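Given as structure tokens, the chain that follows is alone and in the form predicted alone.
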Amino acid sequence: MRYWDEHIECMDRSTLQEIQFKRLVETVKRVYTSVPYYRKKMQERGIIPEDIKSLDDLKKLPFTTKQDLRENYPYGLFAVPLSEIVRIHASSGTTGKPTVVGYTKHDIGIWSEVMARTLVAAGADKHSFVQIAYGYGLFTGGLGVHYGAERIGASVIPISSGNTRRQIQLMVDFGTTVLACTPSYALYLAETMEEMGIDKSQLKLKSGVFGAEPWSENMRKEIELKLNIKAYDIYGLSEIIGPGVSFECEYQCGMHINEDHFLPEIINPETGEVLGEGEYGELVFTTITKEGLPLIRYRTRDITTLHYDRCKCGRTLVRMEKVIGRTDDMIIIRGVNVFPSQIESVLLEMGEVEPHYQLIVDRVNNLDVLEVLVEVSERMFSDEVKKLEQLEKKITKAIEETLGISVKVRLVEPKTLERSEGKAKRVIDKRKI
């Protein structure tokens, strides 16, 4: 079995809970003392740190949202003096102000540690060559993986995102064994390799760690087939630490949350009520070791469920299932909740289309309409019109059966839809709501 820290990763739950409780109490005291915003929120609820007498009392504490971070822009939620902050990252801030994350030296150490666990679980070691095609800069992806790879002694190729043909050439020349990027970019790399006439047998790739956007099991199969690797899902978000919040092991039956650092809950996104094991809802995290930006009950907007049974790999760390969507990228069409990942699964099961699609939502005569643009393969596109019409009908029927609403499917030429070197833009909502 592959562990970075077997003692923690396989610890019995009662011992782990003791550690979690101790760290939770320390964190609540720290934010109450050092972050005026949290003190005010707790006072409004009539809570003092001494009220937290067990892990079950976590639910008494107030939630934190992305909006709270924006209202306290840039440093209002930091719990240490700025002189102790050694690194600042920020989200892209495509909607409003960016969310700003500060790290102390201690926080960077934790981040390196959780990413070391993540990479080792994906088969990396000190002999690996890790090519990091996540973006560097304010985005946490690149540097997060970078520090984890250095922690395990691997050779880091810090190429960042973009410059796709060069990425592939260096992959061949440098003997890259582990690829780290978004899943949609991994597929784009595979597509570009074909164009360059480079066969997957020319690569030394063994595994890939892919995250930063939701992707389906079918997309995993596609990546594994086209790059001849084992594809591992990783999960993280800047506000909590960056990549390394959770990771898959070789059994790929959910992502192990590094819960000695990040305490998870699943809540009903409407009511805020805590849900039981196996129930789907919104994932919420409390950071219990971070110094710079400790967050209490941070609402991720990601929809998943948790499993607490011991994994076949021997780890006892709780597993979260693949994120099936977000409460905020979930599209509601005629009262039905639609996640792009549902449509992606249908398309990839077809086999005759490429894994590139776009959803266009509009409102016509006061009625919501969903149009799905789907790229067909080169082979299919050169077929006669009748075959394309049959494929269009087949896809329409399959999507309508999955979603329970009518959709319009439009097949488009190969390479028509815009490719992304970061997160893929899957949904265009034209409705004026």
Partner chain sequence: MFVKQISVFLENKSGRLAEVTGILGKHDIDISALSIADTTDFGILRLIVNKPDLALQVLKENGFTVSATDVIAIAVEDKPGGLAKVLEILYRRDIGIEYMYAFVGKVTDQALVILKVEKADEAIEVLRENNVKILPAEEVYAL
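Next up, the form predicted in complex with the partner chain, please; the one we just looked at was the form predicted alone.
Just this one chain is shown here; partners and other molecules are left out.
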């Protein structure tokens, strides 16, 4: 089985564009009539749904940002009555409020479908045993892959993340053939296997779908070698649907976007101008089939480029390159989005710290570690070690509660953190990925 839905995945582009146009028009009408916030934004621009006469008119529509989602927290942008919503997911937010996304039954169906395509492209079928080591819960990773694997009729092992030794034991005992987790966790599994004295030949693993964090070609090679599998990159964000927005095929030359559901654009992040094929800029998505939370021109902040030429796999779906950076200062640590501003607000709230700080991200034993350096101001300084240690603990606890991940806080001397052009350099990413 090479494709899940050959009809769509290999459709000629003019037919695909007709479908996209029809769906776009429906979506614009839907948000105009059922989401006051969108109606207001469109009215401000003097646009009515009838102005969308071709796919090219997409660029007339206003952008949507994470800020819009926050301002409408939690359900303000939902386009259906809440009784139609069957699932809610959320991602962490910078202000302490998460970004909430809602799915109708139909949306869950689309999600299952695009994840089914993703898994089939990675070599899975109904005979596969798919071990899902993404976290289940509000995070979209676990359940997204789960529904896709169920859709193709595979045997799902919903183990969630953590419990590494047990993961490996079950992989051996249950004969797992497809692994789904973050790429760094895949490497950690490989290392733990070595420690346990389990050889890769004892596994039946054939492939893995890895996403939720950036990873390099070198990391791919290492995973493929250590686990004796083919490692596929997948991309998604909860605002659009979760995992399954785009996926790699066996040629591993960019990720095919499921563009019959998610319409991509690349824009200049400064001017908002739409860029051409092969140009690098910010990836923007318009969902054209979603009911619960349709998003118009949602700015992902991810920087990449698109390629429309036909792939060797036969798919005509556009390919996006690996994300090469962000337009904001967000960093992803163990799958969790972290913004320096979150740390800043924690330090400010504590009231005794001047927010001169720096985040140092590194990867130790294939796990991301975050160290937060905080400059000691006169106000917080004490001649007693005990008090400084208490302060360190207090900061650590407050940051961990905000981010939901463990951090190491280190107090440093004032004015020792690097400042460039008067502004502090907030993030030092030492991860070699």
